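Consider the single chain below, provided in structure tokens and representing the form predicted alone.
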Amino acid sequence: MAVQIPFATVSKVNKTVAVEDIFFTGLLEQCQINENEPEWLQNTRQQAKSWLSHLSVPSRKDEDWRFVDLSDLTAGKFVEPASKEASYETSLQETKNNRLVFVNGTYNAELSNVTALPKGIYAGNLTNLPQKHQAKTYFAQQHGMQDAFTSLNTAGGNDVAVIWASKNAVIETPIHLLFITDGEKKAAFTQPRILVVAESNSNFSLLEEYTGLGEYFTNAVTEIYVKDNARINHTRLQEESTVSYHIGKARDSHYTISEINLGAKLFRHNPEILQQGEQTVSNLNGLTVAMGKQTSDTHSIIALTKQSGITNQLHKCIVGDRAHTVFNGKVFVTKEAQMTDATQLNRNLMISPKARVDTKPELQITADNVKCAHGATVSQLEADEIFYLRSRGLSENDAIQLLIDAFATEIIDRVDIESLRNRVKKTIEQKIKEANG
């Protein structure tokens, strides 16, 4: 059962602890640490790598990574990047002046715009946060914060992104969230940190980006805190390099998020959700499309803990080629929330013979006043529903492509933002087009 706990515990930490992992040492040496942080940040980082000391990298003897193999990820040599310069075109136009852009790991000015942001909602970097000391509340302070990949973030982190909303900020615009990685001339290692605080009765919108060049290691974490009678609708968009590696983490206690992922060679996501008041309400809308020999992982935890909360969840694949997905979702529901209200549905399209799917959705319940269900299936695509749209007209290769629309619509759909919409669709026309060659 997930609850909530300090991280940091001390206010001094020696900053020469040793860490002994060796993948994580050699990560480690290349993070240049900001030596103009408040003194506070500076304490909480030496406490990750003190925790990190006794952490080693996860293997498949780990229980929630045995249908992943990091051999390949810990077998590669990666570099902190010297160039924080980019260039970008995006064809958001909905998000042009309310987007923060990091290029490896750091935030660049000159690629951002936030002049349609209106007052009472703060989106930067931490160093730029008129109310950086409340950060210290929030920041690397909840429960997980001290498993591996998320500790090695805390302790190596160069930069932290900032979504702050105030009492009764509102927004229609989505904020745009875009992390850049470029690792065309070296592997390169980043470590993109979001820190979001919405305070009661505010309402925005968050695109959270990642996209790259080259080979590179991206080991993102998000923290969400939302009060009382605030919203959030936040969409989380993995479109990494196909050699790319990527493992993230988000934390929350009630919002809405539709995440898609369709790049990187190796990703990992593990989304948790912790609802501590009652009649929350925490919708989760994933897609993962995976082809050629990419690996995508998702292992989610959703707490409830007061009563009346209500939770959906609806995690699709769309695997081909010997791609392979894996969704592992706990649902907690704790002795305190009766009359809970609590789905888990996991849906995944194999394309492909060689293709490989591994779910495992879980309830664990102490309630017993409850409305709880899970489940899971795995299909292929049906050879009467193709001969039928054949039949009427169409080709083997869009008969095939209509139905992986369908599939997929449903998820794509409940993006708020219409040209992303539109580009997610293109993008998986696209690889299903290049996986029928």
Contents of the next structure:
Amino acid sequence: MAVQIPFATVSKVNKTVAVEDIFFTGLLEQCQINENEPEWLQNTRQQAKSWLSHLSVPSRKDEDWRFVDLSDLTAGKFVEPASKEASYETSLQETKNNRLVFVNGTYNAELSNVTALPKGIYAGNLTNLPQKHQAKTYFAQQHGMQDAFTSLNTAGGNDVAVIWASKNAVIETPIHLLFITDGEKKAAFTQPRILVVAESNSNFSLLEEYTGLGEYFTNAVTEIYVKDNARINHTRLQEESTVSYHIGKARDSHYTISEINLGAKLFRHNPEILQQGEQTVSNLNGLTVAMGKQTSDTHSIIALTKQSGITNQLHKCIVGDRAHTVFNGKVFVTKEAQMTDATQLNRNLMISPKARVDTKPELQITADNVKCAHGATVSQLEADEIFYLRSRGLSENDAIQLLIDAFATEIIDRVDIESLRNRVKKTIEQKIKEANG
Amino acid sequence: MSETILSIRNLTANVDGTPILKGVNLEIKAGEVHAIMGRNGSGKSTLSKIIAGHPDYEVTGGEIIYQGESILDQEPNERANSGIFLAFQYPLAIPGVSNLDFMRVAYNAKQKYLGLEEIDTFDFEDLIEEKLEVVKMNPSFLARSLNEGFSGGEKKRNEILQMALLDPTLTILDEIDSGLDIDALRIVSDGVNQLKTPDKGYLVITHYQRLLDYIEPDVVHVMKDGEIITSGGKELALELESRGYDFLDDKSTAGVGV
Ligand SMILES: Nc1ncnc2c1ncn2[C@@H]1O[C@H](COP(=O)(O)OP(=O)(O)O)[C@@H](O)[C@H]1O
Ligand SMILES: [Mg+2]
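Alright, leaving the form predicted alone aside, put up the form predicted together with the partner chain.
Below, the chain from earlier opens the complete complex, with every other chain and molecule after it.
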């Protein structure tokens, strides 16, 4: 039975100002400086360092963090891994000649293959970016750059993955960005950073994948610029060992994202979309599967500031065992954003009585001529549905599996890479099986 | 004497502590069609769900013997795989579960149980295509989610399609006629009649005599307040139709009275 949860009021953000946070300074000390980076970038990193010195780790007193306990994270002795080579085999048929691999935050040319990239698209790291592309005018320029974890990334990072699509560039096959963190020998701290610039009329798909071994803390930041009439179909996959920590940020103005969150002991995701042009369209599709003691928190912000924008957000969570999922989705429609069409829905499937779901969809509208709808549902597996399937010969586990698949399919089917869809389905099946032990 | 498919003896059952079935006796032999009629709320669906193994009902006494074995301890899927099939009065719609995939998984569950080879997607499509003829169903229904957006009649046809596919030994049809117009009723009953064989048993639950013009019963039982209060030939159904269920009230009082 689906229970409708009425939407709650807009939260107040408590900015905590503190002197030199030990956690952050400790992490920064472990970061290596990349001498090959251009001067402007080193300056930007210095600037972020000074922002960071005024920030502390968010606590549960901060409205935006009140559901997440970061004490495990701050207590962890995370260090940057000594080895930059992970023994990791990955292959997706569709992207085998379109793949950039970063191991422990650093570009790995050997594991990468970009031979299928057409003219007009650059995919590589920032140090090798052709001069004609002005990364300086884009890097760390998005809204929200002074947030604690984003500043940490900017201050301590030592490589940047860049996807740059020139005007009218079109690429059929998805570009695959794979970030591998190897924390098997020692707990690892890595900070993947991505800059995507889609110039006008360009069109491509991007697959961002995070995976790793052992114990690690990944603090990823993605900045995306989508210019006039450009299109990006973005898929984001977290499929990590469950002893990892992950905090990521994606920001953008006009595109489709499908994100699948399967791994991480603690996962916090802040997608922020700022629609700054008229008639922009954003589709956000999210699927989180949390089992065991996982905590998965998605805080999304969509801001519509111009006329006739469209956004559709559907975020689904499957929560089992003692896992905990959080969804906080803010949609801001400013006065100028007349004729906005915005929908936001968070649907949660609880498959264990000990699981926990917190959900808070929020609309803040100042325009008067708009179509906006939002809501959240929390449901459980229906005993009668299970019985119906069992009466046709399916075992209880198979029946449950099929119903969970049915819930997840709506999002998985929106991923445009077939072999990835199949892989995700298998991984979810495996996760549920393990949970049912 | 032909083989007994189903034998129910003194079956009593509760739901949430309330007795619903109060001593049901029923015996179905191979080749026989039994009909159960009765007012709404008399316990017909409860009986059918208990035979199929629904966990909401607690059997408090009696026996259900299927092909010589007690099935009370068996899981619903075990019962299904060994040949018990219930076409539901209200088949559920399950969004996101493809009708085709669901049928293949169900078919393969039975194959596996019987120690037979599981069928692949391609061969299954041929097999199901054949079965669609039985209920004159359009293949487009296979691509849709299980029963989602199906009309009442389409849901019932989809149930009979599953019956055709799973080839059960004991078929229970719970108000397969409800919500059907006359054409759909004919298609559904034709389907059942095509599938009928002398080595199998059939239990047809209905509120109306009309269905029994199409699927002819050998025995008609009347259920009231959790019991089978009277049984007879198919003329009993006609009598119920003309005189209404009220005449049973007199009859049962007469039976109970000294
Ligand atoms: N799951 C249930 N919970 C509570 N009461 C039930 C349940 N199933 C059946 N009943 C009750 O049992 C009685 C018989 O119902 P049912 O078997 O559906 O009758 P019929 O199919 O003959 O119309 C009714 O009074 C009904 O309310
Ligand atoms: Mg009924």
